[in-house]
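Let's start with one chain on its own, the form predicted on its own, as structure tokens.
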Amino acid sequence: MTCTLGEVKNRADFIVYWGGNPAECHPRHFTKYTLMQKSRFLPRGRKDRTMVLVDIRETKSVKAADVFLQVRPGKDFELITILRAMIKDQPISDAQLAETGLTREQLQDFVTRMKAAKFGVFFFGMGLSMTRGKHMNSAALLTLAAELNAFTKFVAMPMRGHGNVTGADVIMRWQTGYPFGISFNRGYPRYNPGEFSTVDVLVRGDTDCNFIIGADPGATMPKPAIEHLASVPTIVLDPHVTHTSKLARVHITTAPAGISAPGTAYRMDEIPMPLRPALESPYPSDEEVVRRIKETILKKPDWMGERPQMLTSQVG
């Protein structure tokens, strides 16, 4: 079910954006990868493609859509489950349909269009993955894409938010076999989204110290998570002062990656992009700061006869 953005650009004739607003959050996505590009298989570009937007409210992306499905807030999982039933011609009651805020005719048209596509793709954003249902919503949509492959070719891809989130997932998957939602508190990686995901750990108040690198959870996470960040020692590494920095006990300014610090970033289709700095910075890179912290910890004397392990939970 995975593919590159190049494949989408060249072959995808049916585009679904679910829980995202690419017109404002990913403004080049339309013109470079999905809707506007002409190719050997889609020589007329936009005229050869159909775009469906699924969201709880109208955004600027509605103007680019051929079909807009306004689902009720918190009912994405129910909608996906109904679509999975409809593509298999299973009966759906009117009461179940009413929960989603959409009509039978709207959903039957959506299903017909998906089955008739030559190459379809779901792009899903935080409106799906970070609302009620969270990882279960994402799993349901991936399952829907898999089941559509009984009729045509369909893939799914997340629309990433913060910089190089895909890079974090790729490296963790390489190192542990899991992309996110990982706990090392038993000395080996355990994977359980919904329990070990960062937002869940913070909402429950499980941590007594937080180390935030290149992210701003204080700007996006639920109120209980933000309150917990402020209640315990929080350390932030970031080139800029963020909402999380204002909650933190310590903020370490670092060189911006790709501008003043080298490295590798991953596109949302997992293509690695080498970063070569164009400007010098008086600040250290994130890598240098983390390395120096690790070296300092290793120089500390043994605690209670045994060196303490560094326990982490991957952002997810």
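What you are looking at is a predicted structure, and each value in this text was computed from that prediction instead of being measured. Positions refer to the first chain, counted from 1. Note that the rigid core is defined as the largest set of C-alphas that superpose within 1.5 Å between two forms. Compared with the form predicted in complex with the partner chain:
- A displacement of less than 2 angstroms separates the C-alpha positions of A23 between these two forms, with the rigid core held in common.
- Relative to the superposed rigid core, M136 undergoes a CA displacement smaller than 2 Å between these two forms.
- After superposition on the rigid core, the Cα atom of P189 is displaced by 2 Å or more between these two forms.
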Given for the second form:
Amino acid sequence: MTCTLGEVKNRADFIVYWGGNPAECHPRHFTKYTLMQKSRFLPRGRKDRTMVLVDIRETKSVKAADVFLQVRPGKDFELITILRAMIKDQPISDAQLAETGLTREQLQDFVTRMKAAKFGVFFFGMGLSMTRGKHMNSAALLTLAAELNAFTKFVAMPMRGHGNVTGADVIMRWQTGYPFGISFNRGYPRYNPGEFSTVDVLVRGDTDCNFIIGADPGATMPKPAIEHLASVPTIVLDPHVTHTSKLARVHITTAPAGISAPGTAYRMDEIPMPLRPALESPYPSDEEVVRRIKETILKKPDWMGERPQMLTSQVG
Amino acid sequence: MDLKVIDNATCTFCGCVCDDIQLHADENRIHQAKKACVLGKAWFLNHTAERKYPDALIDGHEATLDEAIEAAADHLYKADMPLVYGMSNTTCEAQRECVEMADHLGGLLDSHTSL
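Next, report the structure of the form predicted in complex with the partner chain; the form predicted on its own has already been given.
Okay, now the whole complex, with that chain kicking things off.
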């Protein structure tokens, strides 16, 4: 249950950031979409909106918030579950409350504000989705947003970082039916994060060749994963010679997307934006290089034989 | 010197994908990124059109693009379990090619989302 940032800008009078620091990581989110904009429905802009920040520590985003709820680290799931109970007036014990590090008054005030909102929105960051509980935390927050719709309009949206990572989800969903963590090794797409997700695959040493594009796992992944990247042939496409390039057997320099390569990128609310490159690059685009590698592979005999359900037969 | 002005340019640094940036650029680099935030300014101003790196590297040695494409295709084709990973700082058009390539390879396909 989500919406576009345009709807947030025009209608949302109650904004919750959960486990994120937009003031430093998405600096224009407040001014462009969520807090400062005036609209037909919120003519006084910031004065017509309430912002709540839920996080484990005080960040620069606290200054922008009307209410700051400091949850105990790793207790997001418990807090969301308590809120789900409280909106339905179910009893909560003091011991359960104490676990979250927040008081009954704080949570009752939060619940009252959520129910009184005309249009509420949860923006959740990696502080929620990448800490203890992981995707179960996101699922719990989405459930809370869904259940709040018994009282008022409420939506939830992840705060995506890393440029076009939203586009990657969208393209994979469009082509395979799944957003990430996909295996084609039976000839059709299968989805199983934990089994097919990259960190797990690399730490276990499952792959015997890695093709890395628009990412630098050599700088961010755990040590066993990096050691595996160096131990098998790795191919890197990047505008810079990265940490991963230095471990790789093949590095190809490509034009940076949006600066010298044209194309499309998705905003976090899944709105596609055309790129307007300003510079001519001496390097080819990612698109051209991947297409050429793919075409070179296609000239070789297909190891799997006849495949009637190839994606190419669906989207040419 | 006259700078080329590009209105409504799109910044792909973070998930906001702001599409109202005004870029002032010459042939080599972007001098100004108006309306962009600190992160966006750094993103636009730190990339140039110079040939800063070799076209390609194979085993640490400089190589041509054609050689590197051949080598990459060979490694991927020979592998039993190739992985196609990343796709964050790139375009949807390139992502689509990646999906098709992973499908042909019978390999794994994953993005930053799974981290």
